[in-house]
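Listed next as structure tokens is one chain, alone, in the form predicted on its own.
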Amino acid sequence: MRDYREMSFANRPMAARKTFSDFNPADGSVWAEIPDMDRQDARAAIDRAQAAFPEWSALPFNKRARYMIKVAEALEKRQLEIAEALVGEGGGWFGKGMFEATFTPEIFYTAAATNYAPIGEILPSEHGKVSMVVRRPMGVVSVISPWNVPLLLTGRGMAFALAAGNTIVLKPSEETPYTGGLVYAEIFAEAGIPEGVLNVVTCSRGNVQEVGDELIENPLVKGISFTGSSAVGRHIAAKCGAHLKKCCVELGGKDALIVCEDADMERATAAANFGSFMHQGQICMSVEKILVQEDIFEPFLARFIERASMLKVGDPSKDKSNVIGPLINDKQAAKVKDQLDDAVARGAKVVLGGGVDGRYIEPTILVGVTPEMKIYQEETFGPVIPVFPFKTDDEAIAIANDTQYGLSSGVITRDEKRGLAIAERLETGMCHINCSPINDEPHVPFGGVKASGVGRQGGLWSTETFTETRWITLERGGRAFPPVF
């Protein structure tokens, strides 16, 4: 068991203060003891970030870029260790942990590169002025990160804001306080980042409300980056609106994969298998509806079942070949089981899986799902996937769009023109033709529409979100004032 009681953040020593237990979801054992901070700690962290802001924002752009590179390099040195921590703390497959540990350094390399990109433009002026649009950092930015892909999503939430000159107060999920939070405190210290630029606030579920409110309501906080559920995201966005603060909220999804009759069967079933069951379906971009054209429905279903049946279920910390690990906690497992039970009770048929053993749920494929079932409309966030037949592209688009969410989507077809035509009509922030809805790169605009969020993360879009736009002019044209003045 790891013990972080001696760590000091937010200007208050954590020794002899309260802690909470961080559990390994695979077996319920205590993985770490974590400082349980409160609103006073959060306020002190914000004050510390504010104190560090003038010096950090005044650094030459290339120096902040070099610091981002140092963070990336420190992450790379600890990739294997971090991947194993992701398995132990989050219950994910080792391959998923390695993906996070190798992808996340690229986020910081990309953030470094944004410091060499244009940060403004020159506009024409009818009065002969030099009319400039420039960007400057906002100040303190609160980052509230999730448990499902904690290292990556925390990194994306703060890297570009940091590179632009903001300072950060980070609250990781109480489910993954180390891989989503405290590991960054270690990494930033190793990279020599000035004190106060990053401040980590960890807390138990009991303190989440008061800590979260401080991270939003404190007048020194100028922007909020949140990744998580739509229910919490709505609450945070509403609070940000009440306080007139900028926010970027990346929320849930009910993402569809549309498989046309001309699809490459191997590509289609691989995309379905990966998209549905990677990390037990606990990814915001996970496939939650598979739509297959009637002419190929039966052969697709047979091959999909064959692929999914080969995925091993078990504790990934004991056997790296266990691809399907536990769901993050009992509450999430109960939610998925409830959706599964409701679907079966209303007439859906289980064609693969269906077994539930505590937090472990087998890869499960359903047919016969109808709109009145919970699993049709609610985000599942688990390894249970319904497959639907469709006749026409119009029908497939209607089913895919029949949800409050709009994050990502996928279309499998050999006809790229057809794929683009379908993509244009899908109500999602992202669409991937001949690939799974699960896609990400550090420099792209990542985000959704409808209940899947507001704003975009990644590259210059993060820079735009977490900087202020200013208009500055130089008078050179001799613009006259009215004679009366």
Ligand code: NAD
Contents of the next structure:
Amino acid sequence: MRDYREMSFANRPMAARKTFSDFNPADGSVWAEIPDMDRQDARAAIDRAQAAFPEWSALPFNKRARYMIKVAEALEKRQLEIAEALVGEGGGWFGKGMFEATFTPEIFYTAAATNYAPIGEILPSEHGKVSMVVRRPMGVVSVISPWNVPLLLTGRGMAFALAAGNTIVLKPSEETPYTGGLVYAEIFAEAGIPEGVLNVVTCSRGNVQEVGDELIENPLVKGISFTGSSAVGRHIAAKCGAHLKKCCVELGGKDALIVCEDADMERATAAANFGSFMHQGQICMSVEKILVQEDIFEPFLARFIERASMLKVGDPSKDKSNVIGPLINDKQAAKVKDQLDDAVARGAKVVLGGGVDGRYIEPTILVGVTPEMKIYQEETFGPVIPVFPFKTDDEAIAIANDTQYGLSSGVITRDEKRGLAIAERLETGMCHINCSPINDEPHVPFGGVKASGVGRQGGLWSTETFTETRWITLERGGRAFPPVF
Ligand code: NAD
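Form predicted on its own already given; the form predicted together with the ligand follows:
The next block holds the full complex; its first chain is the one shown before.
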């Protein structure tokens, strides 16, 4: 067991304090003891971030870029160890841990590169003024991150804001306080980032509300980066609205994969298998509905079942070939089981899997799912996937759009024109033709529409979100005032 009791939000050790246990979901063992901070700690962290802001924001842009490169390098140095921590703390497959540990440094390299992009525009002026638009850092930005891809999503939430000159108070999920939080305190110290630029506030479920409120309501906080569920995101966005604060909320999804009759069957079934079961379906862009054109429904289902039945279920920290690990906690497993039971009770048929053993749920494929079933509308966030037949593209688009969510989507077809025409009509922030909906790159505008969020993260879109846009003019004698004045 790791003990982070001595680690403080300010990267400095402090006296032993109240802690909470961080569990390995694979076997329920205590993986780490974590400082349990409260509202007062959050306030102190915000004060520290505010104190660090003038110096950090005044650094030349290329110095901050170099610091971001140092963070990327420090992450790279510890890749394997971090991947193992992601497996131990989050219960994911080793391959998912390695993906996260290699993708996240790229985010910081991209953030460094972003600093070399223009920071404003020159506008025409009818008075001959020099009319400038400039982007300036906001001040303290709060980052609240989820447990499912903790290293990557925390990194994405803060890297661009930091590069732009903001300072950060980070509250990781109580399920992954190390890989989503404290690891960054270590990494930033290793990279030599000035003290106070990053401040990590870890807390147990019991303190989340008060710490979260402070991270939004404190007048020194100017922007909020939230990634998590739509339920909490609505609450956060409403609070930010009441306090007139800029926020970016990246939320849940109910992504569809549409497989047309001309699809490459191997590509389609691989996209379905990866999209539905990677990290036990606990990815915001996971495939949650597979729509297959009637003519190929049976062969698609047979090949998909064949592929999915080869995924090994078990403790990923004991065996790297266990691709399907546990769900993050009992509550999440109970939610997925409830959706599965509800679907079966209302007439859905299990064609693969269906086994539930505590937090472990077998890759499960359902047919015969109908709109009144919970699994049709609610985000599942687990390895249970319904497959639906469709006749026409109009019908597939209607089923895909029949949800409150709108994060990502996928279309598999050999006809690129048809793929683009379908993509055009899907109500999602992102769409990937001939791929699974699960796609990310650090420099792209990542985000959803409808209940999947407001705002975009990634590259210059994050910079836009976490800077203030100012209009500054320089008068050169071209604008006269009315003579009466
Ligand atoms: P969650 O909403 O329960 O928690 C997210 C974060 O918010 C955690 O740090 C949590 O402690 C914090 N939080 C909870 N209540 C709060 C409050 N009242 N005030 C302030 N903070 C609060 O989500 P989760 O279970 O950690 O993550 C899974 C969800 O996140 C899924 O719905 C998934 O689709 C979504 N997600 C979205 C994206 C995206 O980029 N769109 C990425 C990953 C996950």
